[in-house]
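In structure tokens, one chain follows: the form predicted alone.
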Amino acid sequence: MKLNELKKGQLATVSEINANRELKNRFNSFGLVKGAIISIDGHSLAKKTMEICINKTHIALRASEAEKIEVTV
């Protein structure tokens, strides 16, 4: 399933990361990496952009970013 697909309030592990380097060293360096437990906390109105948190961190990905995030519920 990819991150983009969950819905708001679901817990999931991210299980792969399929970026290219910097964009995975941009998720690295939030704490989004392989094995982390993340939450969805909302979405845009447009669903463009989700909130997610990691670690008591929040950030913002588009949704593009999202999708290439896989993640076990």
The other form holds:
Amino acid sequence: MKLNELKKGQLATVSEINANRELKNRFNSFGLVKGAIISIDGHSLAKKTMEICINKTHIALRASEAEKIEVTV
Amino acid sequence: MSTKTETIKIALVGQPNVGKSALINSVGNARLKVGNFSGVTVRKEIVRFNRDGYDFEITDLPGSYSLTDYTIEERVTKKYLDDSEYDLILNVVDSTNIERNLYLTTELLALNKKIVVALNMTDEAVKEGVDIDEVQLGKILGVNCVKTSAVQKTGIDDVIQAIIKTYNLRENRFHLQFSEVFEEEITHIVSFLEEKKIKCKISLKALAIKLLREDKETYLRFHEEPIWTELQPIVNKAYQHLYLHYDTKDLDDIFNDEKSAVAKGAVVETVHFDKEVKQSLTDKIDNLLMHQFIGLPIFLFLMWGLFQLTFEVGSIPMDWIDAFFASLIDGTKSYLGDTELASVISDGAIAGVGAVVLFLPNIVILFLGIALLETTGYMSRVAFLLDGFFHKFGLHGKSFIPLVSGFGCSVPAYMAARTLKNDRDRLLTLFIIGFMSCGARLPIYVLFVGALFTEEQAGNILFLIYISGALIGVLAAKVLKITVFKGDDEPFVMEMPKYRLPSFKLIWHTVSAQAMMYLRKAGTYILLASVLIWFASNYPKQIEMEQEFQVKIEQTQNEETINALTNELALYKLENSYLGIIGHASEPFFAPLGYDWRMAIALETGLAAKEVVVATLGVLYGLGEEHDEESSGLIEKIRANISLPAGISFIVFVMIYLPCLAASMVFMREAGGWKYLGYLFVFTTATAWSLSFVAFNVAQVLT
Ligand SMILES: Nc1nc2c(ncn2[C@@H]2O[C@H](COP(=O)(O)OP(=O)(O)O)[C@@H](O)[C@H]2O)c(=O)[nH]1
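Let me have the form predicted together with the partner chain next, following on from the form predicted alone.
Up next: the whole complex, starting with the chain shown before.
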């Protein structure tokens, strides 16, 4: 399932990143790589942006970018 | 025997917020030099000091998550590391988040330079139960690793010793170990290169990696050589193996995978985590500040406070500065007498520079606020909270602060846009800041609204002016986004750093550096431009006329007649100055908007400063210069001379066209060149003209 469908507090493993090179590099440098364990910290009011946590890094991203990340629970 | 002291040139590299600045600030007796990286507005700091017979020269490179081209900061860092001369890299690492930090370290290792790693934030790591075996880590990475805490000032000397030791190492071995599969391919290539006795500045292993990474320069170098025919199949075969093993043909993917694997492996072997600690302080604060419902109100309240401070408290020293320069101008005039020199110095240079210094309190307070937001880690949360709304218009969550500052004064607003790391986001924000009506435009609005509307309507109209300005601004952003700044949306992927108490020294450091930069750069440009405008409004000289009037003035005793005559002279002089000539010449351009030449000139002098518009109108409508927006005389005159449609159209024009000279200069610097000022001029003037035209015609039909 896609990362933006994950519920707050649920843990999941990143299975695939379908982003272009630039965005993928960005994700990678934050530690968001295939196999990383990820969880959702929260959403903004309209669910347009979300905060996720990998390892010890908290990252904010848009729902449109979260769509590009496949995770398995 | 006298030897020159050797200089060790060090590139300081680390991810954002790892404590690089704090670390070099904690070195004693260091001299700091602040400048810019060539061509960009990224601050460059060089720290020099000497220890144990060596001169150290440390260049603080902007924080980068990895060596990519995503932000200006990262581009600057990458370019510096690739192209500049330096002896070694000091890589600062946040011990509490070591795995992610080591990702950058592996990229640095691949550069095959001498490296020392400072494991900073040791104090926090201890508290969080993170225990790093730095000796073992150093062995794995093949570099010296030293534990430091910039805040508690521990380990600083050890870092310096490690630097000296590493600097004196003769050979520079390549230590980075990738996965087995990968190493195997590398070994193949290396042994081939060895057989062929290839000589190279970097180690053969690094060269092999560059070949595998499809590094352009390396390819160019080998392409011309006869050996290429033999080398190519070997490299190709390596690719085939790697593609097969990793099940992808994307080399970047493969390398990123390798880097993460190295980082992860090193952490597994050398870092011991105590059992998971309870909810951290950051999480607790975030529960409140990032709350779905109350997060935004809290933020708005804090913002409100900041702007109150900026413009209320800021206005106190502004009054002093204003008074100071006014008396300086008077003093100069009375000292030098009524000469041309006195005029160019006082009315041109001093007045111009005064206008720049005037904004200093605003800038300092606003930047203090922004520095606090940034160093505490709250800024990223703000962007998070607001991005949903701003993204609709093609803007970024962080655009909020520059845009709102724009209501006070465009000068600090343009500077505040620096918090936007992405070029396109920043430019777009810069372009629409002017739509937020700044404080200096208020007198013009008050004058025209007072003259053209009833007192009951005035308040609402004023409010309407500000709101519609902002709305036009975000719509303009949307239009620009679709037309000029088109292309894929820049990703909004941002770290939410840990909350930290800011250190006073660091904040002072940033704010004072910014203030100095403003004074120095804006000061020089504006000095020049003020003198130019002074010249345009005072030349060519009307000596005959002046004498004629002088005679007339001397002949009368009547106060009123003298006043009238002085004003007539001022009017005559202005009308026949270069500025006046331009005003007359541009009359046809403004005619469709319903303006006469006076209004045209007023708008043009408004390019210098919006405050001048009212004063100019005072002169042109025959009242002398001593008039402000509340003088009933001027209001009467405006009412008598300007029709309602023309007045409305004038207000619309003022709302939109180019901000004052000081702001334009700052805009130019922040945007990165005259070119952009040209675009801004065309863009705002065209928008202002069209909307004023519409307003004029609609108002004419309605009235
Ligand atoms: N506890 C602790 N805080 C630190 C240490 N070094 C830096 N900081 C804090 O971390 C924050 C970021 O530091 P800064 O030097 O601005 O990071 P830079 O972005 O890498 O230059 C500041 O609030 C520092 O006070 C350290 O060793 N221990």
